[in-house]
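Here's a solo chain for you in structure tokens, the form predicted on its own.
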Amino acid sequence: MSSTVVAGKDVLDKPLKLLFPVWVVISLLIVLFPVYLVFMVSVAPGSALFGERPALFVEDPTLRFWNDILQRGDLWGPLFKSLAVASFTTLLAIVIAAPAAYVISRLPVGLRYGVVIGLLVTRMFPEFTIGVSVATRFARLGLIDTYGGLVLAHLIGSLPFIAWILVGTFETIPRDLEEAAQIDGASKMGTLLRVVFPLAAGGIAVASLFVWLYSWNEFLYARLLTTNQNTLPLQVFQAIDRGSRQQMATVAAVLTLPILLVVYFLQRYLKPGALAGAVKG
């Protein structure tokens, strides 16, 4: 009987192993095709896109639209502002959420899940309703058209979500490691910095990526709290509203490039099985 079960399992495993690479390739094509279209449109002459037979491949690419956007000089300010706001938001979010999530992960199970559900409930309110209230209060505090105002506004949306991610990360770290470090003479803070946080690097990297992407692409708060210097998403909106399709695609490509760089930088930390073999015996 057991040999029949094993044989049946082998029969199922072989097709699955053959289909898995196909599934990966199809998934990559679905994800990357819109990115390819954005970059293709940004270097394509109008005749290649809007003729009788639009092409998926550009035979005579042009950098004219890139030159126009870069030489116009109105892109660098929004680019720097978006980079600064996204980076500071991510740094502050991790500094605030990581210790809080660790404490929550060490609470009794019932209390822990009550706190986690409370964090998620805060994300169920309509973003626009919260945004209008925040903009009204920030206007009274003089935080309109300031970097600090945008960073604080972005923290409102990102802190509950990444705290939820990090609670799950810290739950996977065995307490035996902390006890062993403290027996060896490490303080509570030393244990966190030298043992717990390095083991949670994968989860922290995932949380950082989510926060950075959320802040980088955020539009509502940028719209409500900005009257002078745009962020890059607002600049893309203006290109859509006023510019040609190629100009719109070029600005969108500029918006996409830093995302690719950040994902490439953080992917080295996104490794499964980081805790494998951490505790023996």
Partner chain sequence: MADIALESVTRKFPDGTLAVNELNLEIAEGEFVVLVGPSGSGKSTALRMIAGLEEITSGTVKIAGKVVNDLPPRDRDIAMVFQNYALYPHMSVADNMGFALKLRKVPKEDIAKRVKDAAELLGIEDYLQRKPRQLSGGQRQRVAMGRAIVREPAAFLMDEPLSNLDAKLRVQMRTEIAGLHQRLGTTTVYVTHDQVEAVTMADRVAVLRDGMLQQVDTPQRLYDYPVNLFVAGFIGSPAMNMVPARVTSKDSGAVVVFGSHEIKIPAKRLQASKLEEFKDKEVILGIRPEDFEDPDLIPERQEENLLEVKVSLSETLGSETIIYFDVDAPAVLTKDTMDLSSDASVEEAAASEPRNESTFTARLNPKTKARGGEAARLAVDASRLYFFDPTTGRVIG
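Numbering follows the first chain given and starts at 1. For clarity, a rigid core is taken as the largest C-alpha set superposing within 1.5 Å between two forms. The structure presented is a predicted model; accordingly, all values stated were derived computationally and were not measured. Compared with the form predicted in complex with the partner chain:
- Relative to the superposed core, T62 shifts its CA atom by 2 Å or more between the two forms.
- Residue displacement note: F219 has its CA displaced by under 2 Å between the two forms (rigid core superposed).
- The Cα position of V38 differs by 2 Å or more between the two forms after fitting on the rigid core.
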Contents of the next structure:
Amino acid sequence: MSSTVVAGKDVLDKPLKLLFPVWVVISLLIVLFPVYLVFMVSVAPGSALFGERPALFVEDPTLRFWNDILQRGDLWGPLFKSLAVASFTTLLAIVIAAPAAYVISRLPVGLRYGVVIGLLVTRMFPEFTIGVSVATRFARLGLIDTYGGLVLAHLIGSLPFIAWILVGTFETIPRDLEEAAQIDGASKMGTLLRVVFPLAAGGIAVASLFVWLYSWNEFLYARLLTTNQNTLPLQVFQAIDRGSRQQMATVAAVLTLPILLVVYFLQRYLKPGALAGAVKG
Amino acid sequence: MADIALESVTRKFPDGTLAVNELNLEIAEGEFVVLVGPSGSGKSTALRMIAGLEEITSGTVKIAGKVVNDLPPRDRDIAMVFQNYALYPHMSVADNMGFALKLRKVPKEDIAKRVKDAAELLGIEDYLQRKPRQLSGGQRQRVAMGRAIVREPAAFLMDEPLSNLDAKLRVQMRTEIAGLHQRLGTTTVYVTHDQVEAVTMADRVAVLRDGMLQQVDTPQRLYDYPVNLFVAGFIGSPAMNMVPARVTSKDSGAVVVFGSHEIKIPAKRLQASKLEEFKDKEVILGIRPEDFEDPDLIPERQEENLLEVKVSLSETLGSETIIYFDVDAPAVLTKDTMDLSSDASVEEAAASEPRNESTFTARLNPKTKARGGEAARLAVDASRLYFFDPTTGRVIG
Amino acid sequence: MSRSQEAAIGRPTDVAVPRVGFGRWFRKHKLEVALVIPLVAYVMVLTVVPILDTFRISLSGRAGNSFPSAQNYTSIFASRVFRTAIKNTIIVSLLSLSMELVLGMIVALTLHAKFFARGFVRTVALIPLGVPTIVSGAIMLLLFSRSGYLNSLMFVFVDLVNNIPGVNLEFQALSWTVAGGWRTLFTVAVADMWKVLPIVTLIFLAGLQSISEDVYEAASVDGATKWQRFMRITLPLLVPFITMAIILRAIDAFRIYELALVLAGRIEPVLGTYIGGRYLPPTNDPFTAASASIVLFGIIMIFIVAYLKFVAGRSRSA
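May I ask for the structure of the form predicted in complex with the partner chain now, the form predicted on its own having been displayed?
To see the whole picture, the full complex is given below, headed by that same chain.
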């Protein structure tokens, strides 16, 4: 180490100071340029896209492709399916995971971590390992191309995740409060409904947004369980496969827009601190 | 209002610890009883068993003459004040206080009136619409009290309610709680580890250790007649001085000898007790710091029972002066005295080579001239000596 | 013990393990049991059972009567496409993992520093998290294809540089995605990295924030340079966070599917696209898909165990 001291001391300071703003600007571009591309291409006239140097700016934007997909109507089905599946998945995930997460959070420490790790281990399996069997069975049960089948499949990935987050939320609610409620005359169920769940509302809301996002974006199970009733991600894939660049970009933009909004509102919950506990635990 | 009775109540934790061991305690209607003891003594567990928050392994708990072992907390008609207040963070102060009544389907107007009355009693009527997080520690404490008062329960259970307050506020709230009890007259069971809190507030104090009841009595009688070394050392501040000693006869009468000091035992004290049986055997002598005095400041001068000591440190408190001095006799290191001190150094001292020295404390009239580093003479009130059996720790009386 | 004590009220929420007897424990915790059962049942029926079922399918013979049989495994390992898929999966995963870690660390250090508009930059840095994976695949297609925007950018850059007298660079438009080989795999890795960099950054940022400022102050008083402080203090203290990032990300990287499907298609298969291709029409071969997915799980397990044993274990003892 001592040999690098000479190189280290002041030599690093100056380039860092000079390069820092440049680096920040470059990284902002790296993040923003691809997103810009989707929206730009979706309004680009065909002529702008060809050749070895497609134009980086659109001079005469056109809403043709937006009009097309909005009017042709083959967007509404997938949009509705994606919305419905994401919403039902979220609802069911909370109804199933929240009560269980509460109980898990009240287990003795060793057992609690055992259960949480067990839940996370299910995530180590490739979706295909679960999906091959699930898709085969769903096919037999007639669940292919149904909303219900896809909701059930999306719950596989969401439940361990939401349960894990909510266990952390419930752990922060002191047991004193439950005891106080019991002394005040609440039953066990009353304590949960009037004290515990209202206090966990913030955590439940954040967790459900994550689940909603997951389901909205999910591609693999959707592909395994769909033959003709696409979700939005499948619609994007179809456009990639056989559409024009602008069609692809337009459907992609439709899929992305709500998410960018959600992430924008979610960002205050995406605090690094929220993860710190998970790492130490 | 109701009386509470614990009959051979035992709580064994899943890991096998006996948190409370055969506890018998009767609390009369309207009485203020304090459970006091060091941490791990089982005082909180006992309270929680009365509340219904802790399983009762064996024995019975009765409230108003009715066995409540099987009843959930909500059917016991008790209110509890928690150490951390346990205020519902998502409810306003008024909703916190009215929650129990709401669950009982008390009409809205009645709730509002009772909440308002309790808030006035506690001086928190201005905060009723605030959320707990907008309140100071003292205000939260009051809301927690208010939540209990509004219920008009058969009994209040308080689990170290003042331990999260700063020293000044604690003294103030102590008086307020005692005042409230006088006004409302509700049966109260109060848990604390602070013996000052216990003796200042209680009608009766129950001293617990290791899940076992040591003694239960009025504060004054606990102070005057402790049953064993543990109670003697626990009640009173500064704590009682204790030292190994020997009772022997001299031509002038019986004396107790410790180190190079000796104190004459009044004949009456000797006859009235079993102390005779311990003659020439080792005993543990206890002297309360307030039973020392500067001989120059006693109206009728005393010529006997004067200890010649070297003062190591003196603290002037204005109303009194506390002095510390070393005595050339080893410190008492029995289980009783070790339980009294959470300080690990005591156990270390017990493990290491015993030093032939122990520190005494004396509370003197502030006019005393005794100063740190100087020699002094101290008069001992020989009628107030305590003697304990060193093997059992029990008082010899 | 009397009947009345049997029904004694426990600490309401203390769901201790049954010690005294299951019947009694159950009666006391009826509600709790009822609350966990749906989750447990779901995970059993729709996760544990399918995993075991896929394992069974992978060992089933096509004829259906020769269970257990390693036939599926021998046939996939005999396939050159499958072996390529394994190789490609490992290359893409390790490539994207190492890029994510290095860049994630740099970005985290950047965002940890105090500078003007840091809040805004942090928000922007999270954007890729909100871009659906399939969309990021579409974006990368726009960027990396032959008439793609990366080439456009390169031309702009080359033109700029050529304005400097005496410099004369030549640039040939490149096709990344359909080229095959390293270039295609690199494209997939970059796409994956762009998408998940925010997660890695967030984990590292959490780690950086957990290090108390006085440790650095003490180190600079002791005369440590910036580089030394990073190597001697930051990195060692970040080890648990790095481990978490690696494990979380490795699991996902090995399972890569959408991006590879869109960007590499059949040109360079990875295990994900291989399995998908076998299972879905027109191939419709669940046996091959099942056994390949078990192999994929095996690779993930080997990586995690090896990592924990050789890397994380050693750095902790050091």
